[in-house]
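One chain comes next, on its own, written as structure tokens: the form predicted alone.
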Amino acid sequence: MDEIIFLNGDYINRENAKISIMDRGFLFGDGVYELIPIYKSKPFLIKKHLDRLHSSMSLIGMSDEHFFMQDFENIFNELIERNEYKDHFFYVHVTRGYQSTRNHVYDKKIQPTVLIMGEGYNIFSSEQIKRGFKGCTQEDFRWTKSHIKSISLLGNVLLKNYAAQQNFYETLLLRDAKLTEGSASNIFISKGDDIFTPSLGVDLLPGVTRDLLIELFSAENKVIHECDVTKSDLQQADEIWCTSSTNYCVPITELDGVKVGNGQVGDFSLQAYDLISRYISTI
């Protein structure tokens, strides 16, 4: 089956989709994304998601006039019915659009580029998880507004790919020394009794999958410290897992070869592993 796509208004073949090479988004990588996921063919905290992308556009001085009048909710059912998706994600590109010049200076009013397509993927199974996962350390050297979704993810790219060609599966990410985000993913640790995230701000982006785990642990009357992780806090801490829209959570057992506590899949990872699944089977 020929997997169909949404671009620019059109609902088209995906091996047939084509973009100029003016767009803005192919020459200076200006534009920003949003991943939905799919769950039971149906798409997975739509608002959320389109918030932080109405966000991201906002922030890097991109109109919404044209974006958001469509039907967004039209557009995702229509693939679903048309491509069967059942558990994917929706990858949503939007590009400050094409430009008949290379210029640094934006036309103000040139159309965003719209791509919304599916992807599929594998959620890890229960017993992936009871068996955790290994990763490492690096200095966070990406540019410093990553509270924003943007498409430019050369450093994120080059972080990812440390991690795999090492069999790990995540890149912890620190700057002076103290906890971002993953390379693909937001942090969450515990100690003793604790759980702990770095704040939001700049320099890491607002999960949707963290502020839903946030929100269903306190539900449970557990709280969440939202604050400064230290690298100190990492090599200290019992339990370390990365939450993300594509795997909503991921214990790390091993971090830089050294057992994270004592090496096993804590009760908190667990928890935050059940408390998502049946969140996410009430759909």
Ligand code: PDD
Second form
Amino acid sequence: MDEIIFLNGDYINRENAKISIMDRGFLFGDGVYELIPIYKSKPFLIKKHLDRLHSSMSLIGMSDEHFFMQDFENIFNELIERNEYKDHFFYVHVTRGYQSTRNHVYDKKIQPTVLIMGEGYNIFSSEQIKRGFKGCTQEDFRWTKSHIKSISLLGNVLLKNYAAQQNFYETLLLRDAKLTEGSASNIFISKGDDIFTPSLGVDLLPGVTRDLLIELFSAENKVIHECDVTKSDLQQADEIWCTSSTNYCVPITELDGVKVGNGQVGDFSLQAYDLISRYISTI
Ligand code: PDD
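We have the form predicted alone; now please give the form predicted in complex with ligand PDD.
Full assembly next; the chain just shown is listed first.
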């Protein structure tokens, strides 16, 4: 089946979708994005994702006067219907738009380029989750506005590939010997009866899955400590896991060639995975 995508007001075949080389997203990486899971033909936590998109846009000085957030819901529904999506992802890409000359200074009057397309659904099985994954650490050399979901992902791409080249799942990022996040995920650790995750700020993305997991644990009367997590906390952790919309909870059982805790997927990691799976199954 030909896949239909949305580009600047039109529903078109993916193969026919084109943007200008003068688009500021192409020339400068000047734009923001979202990745939204679709479960059972329904976009997941749509309000949280659209609120974050709105926040990313305003943090880079893009107003939504040309494009209203409420339009997204109708577009999502149209694409789900036309493409018969059941379990899938939406990739939403909003750039500052087309500008006739290449200029670092943006023209405030240009219209954003809005692309929404489906992405394949390929998440880890529960057997893979129970076996655990390997990870590594690297200095977080990205910019200091990582709370913006920017399409300029070169730093994240290089850091993720550092892990991928070793057949690891994720690179965990350290700045000033403190954990920020993963190259494409947020990170949680446990020590004894406590669970910790770095507090929000400019160094990490306010992950929708991170937020959901904190809420789900809290409903079980388990408080997650949002605070600094140091390199040595990471090295001494009993458990480490990554959260993201693509693979909601991925346990790391070996970090930089050393076992995490006893090297097995631990109870909190499994509980986190179960809490999110159960939540998804009830929607
Ligand atoms: N990325 N931190 C970074 C740097 C990320 O790229 C992501 C997810 C997260 C987790 O956020 P959320 O739970 O809202 O998905 C944290 C998406 C999946 C991506 O870039 O494809």
